[in-house]
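In structure tokens, the next block holds one chain alone, the form predicted on its own.
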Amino acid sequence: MTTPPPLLEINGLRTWFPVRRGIISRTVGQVKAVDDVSLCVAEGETLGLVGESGCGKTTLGRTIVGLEQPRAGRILFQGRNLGRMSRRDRKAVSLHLQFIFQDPYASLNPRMTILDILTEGLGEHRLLRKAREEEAVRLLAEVGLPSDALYRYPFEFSGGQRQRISLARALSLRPSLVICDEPVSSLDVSVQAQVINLLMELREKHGLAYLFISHDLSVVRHLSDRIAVMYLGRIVEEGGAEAIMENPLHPYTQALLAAVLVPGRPRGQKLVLPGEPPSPLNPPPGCPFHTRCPKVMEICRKEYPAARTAEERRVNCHLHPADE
């Protein structure tokens, strides 16, 4: 039996940002955001993207929507290269392909109703095909709210209910694939909860697949399928969730998980790594971690190590040489 292809498919994605300075605003540099990245997204499933602030998780997921755009690689969506479409085809395969911002506040008019927020889209690419005020209150049910939200406005509701309104916004095309963009970070825990499981719930309801960017690996884990931790622009480590989250091999992947709050784990047990992340406008030859790696050999100094399968997994580290 043939294994279906992915439905998102990264081939060595770069998304470069130049540095100008002077008069003559002349390139002084390039912000290297992503630097180099494969992944790929099965349908139906969730792939958990994690790393430090500032490691370019974000411009990933913008990129991949057209939001940012890179300076090399490949994205394939459902098999076509997103790259190579014109602004028509990209607009048809936008209908497949949704994003979730991590401010709900921001990522909504302000100006406009919940009606008109949610209508938008279908009435953009003529998918109505019933009232516009029925259509949004099936949108609203699907996300737990009621129907006399209609003709409020986005700054009558809470975070998290703002947050179901984005995703009602994005469940609005039918999308294959939600680029959500750390979507409970900013809401309290226990909104948090009822945000995940909503998501989890229109994931079997609707086949839905997610690209999940968050810090919060104890959320990750929850939600996950595969996980891919990202330092300084590149994927160091990418798995089944609970493999990675058990043994990470990584170290890396291992001081984040040493990070994380776990009730009745000694204090002296805590990782903490010495100094900040390099910048990604000069980072470091070889390996970007082997300025503050515990385990930094020579060669991690000079040469970037190749990405190798360990223990069914892939992992970019010198430490671990590929299964034989």
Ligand SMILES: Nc1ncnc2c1ncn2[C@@H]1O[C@H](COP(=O)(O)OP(=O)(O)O)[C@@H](O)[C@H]1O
Contents of the next structure:
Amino acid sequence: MTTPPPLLEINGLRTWFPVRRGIISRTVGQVKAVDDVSLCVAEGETLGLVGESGCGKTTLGRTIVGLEQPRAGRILFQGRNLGRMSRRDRKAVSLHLQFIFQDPYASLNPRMTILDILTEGLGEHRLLRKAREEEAVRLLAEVGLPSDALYRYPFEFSGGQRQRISLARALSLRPSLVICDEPVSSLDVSVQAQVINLLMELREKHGLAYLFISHDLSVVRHLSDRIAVMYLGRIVEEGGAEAIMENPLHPYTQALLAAVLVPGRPRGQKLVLPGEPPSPLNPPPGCPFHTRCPKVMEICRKEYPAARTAEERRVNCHLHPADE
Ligand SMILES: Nc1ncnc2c1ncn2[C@@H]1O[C@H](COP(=O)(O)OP(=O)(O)O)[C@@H](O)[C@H]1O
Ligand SMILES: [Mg+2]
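The structure above corresponds to the form predicted on its own; please provide the structure of the form predicted together with this ligand.
Full assembly next; the chain just shown is listed first.
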């Protein structure tokens, strides 16, 4: 028997944004938002993607769903190369691949009723079998909202409720993978827990896989099977959530974890690292983290560390040299 391919497999993905100057718009540099990223998500699995703001998480998510064009690398979904598909195939596949945005205020069309929002995708994909209302009521119930929401507009709902509506919209297409980009970051802490619980419930019920993106490790750790840590466009450590939380090997992961564990400090506070991440326009040579790393060595300034696979994870750090 052959093992099934992972649901999502990303290899060597690069998404760069050209920086243009002057009247002829000459390209003067590239923002390397996503730089040589390889990741997998298995059926029904939750991969948490964590890293400071600006490290490329959103760009990675947007590239996977086709909102940004990669300049290199490939994305396989259910074993099929998304980059090589016809428009029609891509549309069919996109049913199974949904994206939930960070800002539930901006992502719901203010002029549409909840009914229209929830059934828009169904109409587009000609999947509408039952009466629209019936289907929309069912979706509302899935996310814990009453049926009288149907003919109301997004502005009548709170942030948490809107995020539930976004989730219901994503579910309407019966996806197998949902990319959640900071789905609770704009919500009050009390509401965050409710939305996270709902995400976990729905995962159980529908066997969903998530790529769960957050800058906050304390959110990611609760619901991830595996965790990938991103810094300046690259994955620096990736592996089993438990292994990484109990024994982070990369100094950057250690710093993220220390920020979460400091008692008496509000969650999501700034890191205990010197300085800000460098610009992805001019990433430092060698290991991109060396300018802030408390354990920097001479070699870190010169050479990019090759990956080492050990202790249930993959880590790119000169402290943990790659096996020969
Ligand atoms: N459309 C764009 N054009 C140019 N630069 C961009 C664009 N989108 C994102 N960036 C840059 O790419 C980097 C990564 O951004 P982003 O993916 O939003 O990070 P994160 O989601 O981790 O905060 C940042 O330096 C950001 O300024
Ligand atoms: Mg983002």
